[in-house]
Structure formats: structure tokens, C-alpha cells
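Here you get one chain, nothing else, as C-alpha cells; it is the form predicted on its own.
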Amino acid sequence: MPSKKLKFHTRICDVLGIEYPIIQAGMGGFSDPPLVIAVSEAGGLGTLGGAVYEPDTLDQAIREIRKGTSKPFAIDLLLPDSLKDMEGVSKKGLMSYIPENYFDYAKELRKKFDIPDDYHSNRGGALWTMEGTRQLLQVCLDNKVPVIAAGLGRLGWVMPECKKRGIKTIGIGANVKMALKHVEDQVDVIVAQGYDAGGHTGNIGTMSVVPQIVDAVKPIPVAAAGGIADGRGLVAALALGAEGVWCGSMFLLSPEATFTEGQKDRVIAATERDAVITKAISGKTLRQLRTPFTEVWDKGPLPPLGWPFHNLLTLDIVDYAYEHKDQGKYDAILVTPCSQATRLLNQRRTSKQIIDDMIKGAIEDLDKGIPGRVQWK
């Protein structure tokens, strides 16, 4: 006999058209079509990390997702707050702002990590230029994707086109000030992301930031993010006033994620002190497992540059490592985002198992766990 389908429903489910209030974070480079399909099919909202794509490959990815699922999914992009922030700037133009001594240091790092001198990344400029950003957005609009999320930045200047096409929107805020900007933009869901989170994150803890954002943005529904990796985390998010969760790290251990087995082993072996905040990868604060590559920037002779300059400076090194990740010798460079819930990230499971376990755990905690620990009548 098949197991009974569990029900766990909040307002976020109605807004996004999903079964469970679980949104998989859009992790650029790690959440590609296989993960998006698996999460959406399991009842959550699968999210493509769209910022690392070029317009043509993003279009292909959306088509692949639609072949794999008829359920809602999201595309996560990194956006400027307004069109003016990036207007008229090219990839080559951005490179001209990088000081010469940083290029010299990058050459030293190529030797240190055994990156060929003649290797140059063929990644285009969609991630860093306004023209590329416009093109990525246009692909999403033309395909009428169900949901667009702004992993960084704002959606205000995009909202009229989204509303015209019936596209739902998600804005992410690490503090009340940013959350209120999303209210101004009239997004459909706001993610309150705590310092505990893996990837790009803020500086306020999840327990503190979630209820403050919930109170500030009512009646817009909020999804909590940061160190949430099981049913207890989902229940805690609901207790803080959120109506769902935005989770990334727990899905990285699934077979559907674009993550090497070596990276998974490192996450499983990590302690809560191993997930550190660094600017070594993109120039923005990013929580990942400590590596020799983060150390040469965090403790080296030169501090990391800001976004997007640092990302451009280290692009060749990072991309070469990823293109040759199966060799194992470049594990010291591979970006391994991870939340502070490291000891909860202790087993390989499919995305469906992850979601099913989270829902089952939340229901058990609500039905028996909390009533067994607390008396209030």
C-alpha cells in the first residue's frame, strides 16, 4: 500500500501554486534543471540559479525544466536595484577598474593552484552587465516562467512586465530596510534571510531577523531562510511568523544537485564552525566551507575586491577548477556553500526524501513533539 500523502499547507502554497511551503534556494552553479525538476515534482518550488547562465543557455534550461515537470518553478537572478546602477558598463570596462597589483597576485595564485597560464574562461558578460541582465530577464519574460526571484537587488523596475504576464515574484531581504524595499516593489513573497544561511547572506541571525521582517511587511507572506534543514526548522519558522521556508544547503547533498561527491563528503564531515563568511569568491559576503582558496584571500596580502570586480578577477581560476572538478586536485578551489546547520546536513538523500522528511518531521513536532514538551492549558 502506498503511504498516505501528507498535507501541510500555508498561504505561500496558494500564492506560488505549490503543495508544500518549501522553496529551494536558487544557488547559482549548483541548482540546475535536474534539481529544480526534482524539488517541484516533490511538492516544493524548485529554483534555477539563473545568474550563472547566458541568455541562450537559460532558455534551454527553462525548456528542459518544462519537459521534466508541469509544476511551478522559479528562476533566481542577481539584479541591480535599478537600471541606472549598471547602465553602459561592459565586462571589459569593469576589468579596467581592477588595480594592476591584483592581476599580479592572481598570476601567483594560478601557479599556486596549478591553473594553466593560457586558460581563459569563456563565460560571457550576462552576470555583470546591464545588457546581459536585460537579456536574462527577457528570456524569463518571454517564457512566462511561473516565478522570478531576486537573489540580490530589487524587482521594482521589472514588476510591470511580471504582472502583465502573471509571473509571481520573490524578493530576498537580510534586514527590515531591504524587506521594505520589496514591499514598495509589491513582490508576492519576501524571504527573510538570516546570517546563518549559506551563500550570499547578511549579518543578522535568523531568529532575530525573521519576526522583525514578518511584522514590517504584513500582509505579504514571508519565507524564512538561514540554517533551516529539517522539520523542526520549518516549525520554528512558522512560530516566528513566517509561512514557509527558503532552503538551499540541505538540497546540495541530493543526487540532483550540481555538487561533486567530494563536496558532499566535506559538508557531511563539517562542524558548525567550518562554514565561514568570506568575500574570496564574489566580493560579497558569502558563507561556505573554509578552503585553501578562501584562506589566501581572507588572510593574504591583499583584501578581496568588491562585487563584481573580485568575481571577474578570480573567474579564470574558479572556472578552470569547475571544468576539471572530476580530477579531485582542484577541491581546494571549488566553492562549497553551506549554512551553519552543518551537523544536520549529515546524509545523502533525494530531493523528494528531503522534502518528505521535512514535512513528516514538522507534523510530528506539531502533533507530538511540542505538546509533549510544553503544557499551555
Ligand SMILES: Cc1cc2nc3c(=O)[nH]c(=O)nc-3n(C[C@H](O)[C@H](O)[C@H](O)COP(=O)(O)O)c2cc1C
Given for the second form:
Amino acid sequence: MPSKKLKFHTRICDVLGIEYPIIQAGMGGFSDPPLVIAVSEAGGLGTLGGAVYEPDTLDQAIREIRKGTSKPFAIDLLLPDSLKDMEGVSKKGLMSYIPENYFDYAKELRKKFDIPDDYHSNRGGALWTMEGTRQLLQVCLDNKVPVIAAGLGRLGWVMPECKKRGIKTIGIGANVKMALKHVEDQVDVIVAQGYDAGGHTGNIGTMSVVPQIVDAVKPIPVAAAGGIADGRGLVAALALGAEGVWCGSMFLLSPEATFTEGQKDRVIAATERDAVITKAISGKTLRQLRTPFTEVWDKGPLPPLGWPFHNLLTLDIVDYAYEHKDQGKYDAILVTPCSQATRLLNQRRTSKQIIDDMIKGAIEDLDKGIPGRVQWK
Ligand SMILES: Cc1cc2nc3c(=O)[nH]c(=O)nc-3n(C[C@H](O)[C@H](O)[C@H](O)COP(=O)(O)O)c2cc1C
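Now that you have shown the form predicted on its own, what about the form predicted in complex with the named molecule?
Complete assembly follows, chain above in first position.
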């Protein structure tokens, strides 16, 4: 007999047209169509990590998602303000801003980590250039994707086009100042992302930042993010005034995530001390499992460059490791972003199971757990 469908409904479900207030976070390189389809089919909102795509591959990915599900999904892009200062500059042009001594140091690191001298990443420039980013946005607009999320930066400049097409929008903030910019831009949902989060993250803890953003952006609904990985986390998010969650790390152990079995094993074995903040990869604060590469860079002689220059500097090293991710040799570099909730990330489950367990856990906690721990009448 099929199990009874559980009801767990908030305003975010109405705004985004989903069954459960669980948004799978955009994770560039890790959340591709299989994960998006699985999460959306399970009643959450699947989000493609669209920033690492090129316009043609993004278009294909959107078609693939639509073949796999008729439910809403989102595309996450990185739209930092610094892009506007680089209008008209190509990927090669951006490289020319990087000081020579940084290239010398990168050469030393290539040698140290055994990256062949003649290897050059063939990734296009969409992620780093204003023109490429505009093209990625255009693909989203042309396809009338249900939701666009801005992982970095603001959506105000595309908002009229989104509204015209009925596209919903999600803005991410790691502090009140950023959240208020999303209010000004009239986004539909604001993610309040805490320091605990995997990937690029801010410096205020989830418990502190969520209620402050909730108060500041009322009546816009907020999804809490950062270290949320089970039903208790969902209940805690609601207690802080959020109306849903934006979760990335929780989905990394699923068969649908673009994660190697080795990366999954490392996340399962990790303790909360292993998910460190590093600027080694992108120059921005990023939480990932510590590697020899992050250790060497973070203790090295040069301060990180800003976005996107640092990312471009380390591109060959990072991409070579990624292309050889099935050979253990390059695990010393391989980027494995992960939240501080490491010990909660301890079993391989499908995305559907992860969502079902989160909803079931939250209902049990609301029904029995919390009433069993506190008397207030
Ligand atoms: C593997 C991984 C990759 C990420 N990549 C992106 C990205 O490309 N764009 C983005 O907006 N956020 C990215 N993030 C951050 C997530 O969107 C989200 O804020 C975070 O996962 C929430 O915290 P949690 O990991 O504790 O669930 C990434 C996070 C992880 C774990």
C-alpha cells in the first residue's frame, strides 16, 4: 500500500508552486539535471548550478530537465556587481589584470601538485564575463524557466524581463544589507544564508542571521540556509521565522548529485572540523573539505585576488583535478564543498528519501519531540 502523502505547507510553497518548502540549493558543478529532476519530482524545488554552464549547454540542460519533470525548477547563476565594471572585457582580457608574480606562484603550485605544464582548461568565459553572464540570463529568459536564483549579486537589472515572463526570483543574502538590496529588487523569495553553509558563504552564523533577515525583509518569505540537513533543521528554520529551507550539502550524498563516490566517502568520514573556510579556489570565502591544496594556498605568501581573478588564476589546477577526479591522485586538489553539518551527512540516500525523511522528521518533532521537551501550558 502506498504510504500516505504528508502535508507540510508554507507560503514559499505557494510562491514557487511546490509541495514542500525545501529548495535544493544551486551548486555549480554538483547540481545538474538528474538532481534537479529528482528533487522537483519529490516535491521540492530542484536548482541547476547554472553558473558553470555555457549558453548552449545551459539551453540543453533546461531541455533535459523539462523532459524529466513538468514541475517547477530553478536556475542558479552568479551575478556579482563586479561584472558590470568589466563590461566588454573577455576572459583573456581579465587574465591580463592578474599580476605576473601570481602566475609565477601558480606555476610553482602546478609543479608541486603534478599538473602538466601544457594543460589549459578549455572552459568558456560565461561565468566570468559580463557578456557570457548576459547570455546565460537570456537563455533562462528565452526558455521561460520557472525560477531564477542569484547565488551572488543582484537581480534588479533583469527583474522587468522576469516579471514580464512570470519568472519567479530568489536572492541570496548572508547579511541584512544584502537582503535589503533584494527587497529593493523585488525578488519573490530571499535566502538567509549562514556561515555554516557549504560553498561560498558569509561570516554570520545561521542562527543569528536568519531572524535578523526575516525581520528586515518582511513580508517577503525567507528560506534559511547553512548547516540545515534534517527535519530538526527545518523546524529550527521555521522557529526563526523562515518559511522554508535552501539546502545544498544535504543532497551531495544522493546518487543524483554530481559527486564522485570518493567525495561521498570523504564527506561521510569528515568531522565538522574538516569543513574549513578557504579563499584558495575563488578568492572568496568558500567552505569545503580541507585539502593539501587549500592548506598550501591559505598558508602561502600571496593574499588571494578578488573575484573573478583568483578563480581564473587557479582554473587550470582546479579543472585538471576535476577532469581526473576518478583517479585518487588529484584528491589533494579536488574541490569538495560541504557544510559544517558534516556528522549529519552520514548516509547515502536518494533525493526523494532525503526530502521524505526531512518532512517526516520535522512533523515528528513538531508533534512529539518539542512537546515532549518543553511544557508551556
Ligand atoms: C557543493 C556546493 C556547491 C555550491 N555551489 C554554489 C553555486 O554554484 N552557486 C551558489 O549560489 N551557491 C553555491 N553553493 C552554496 C549553496 O547555494 C547554499 O547556499 C549552501 O549549500 C547552503 O548551505 P548547506 O550546504 O549547509 O545546505 C554551493 C554549496 C555546495 C555545498
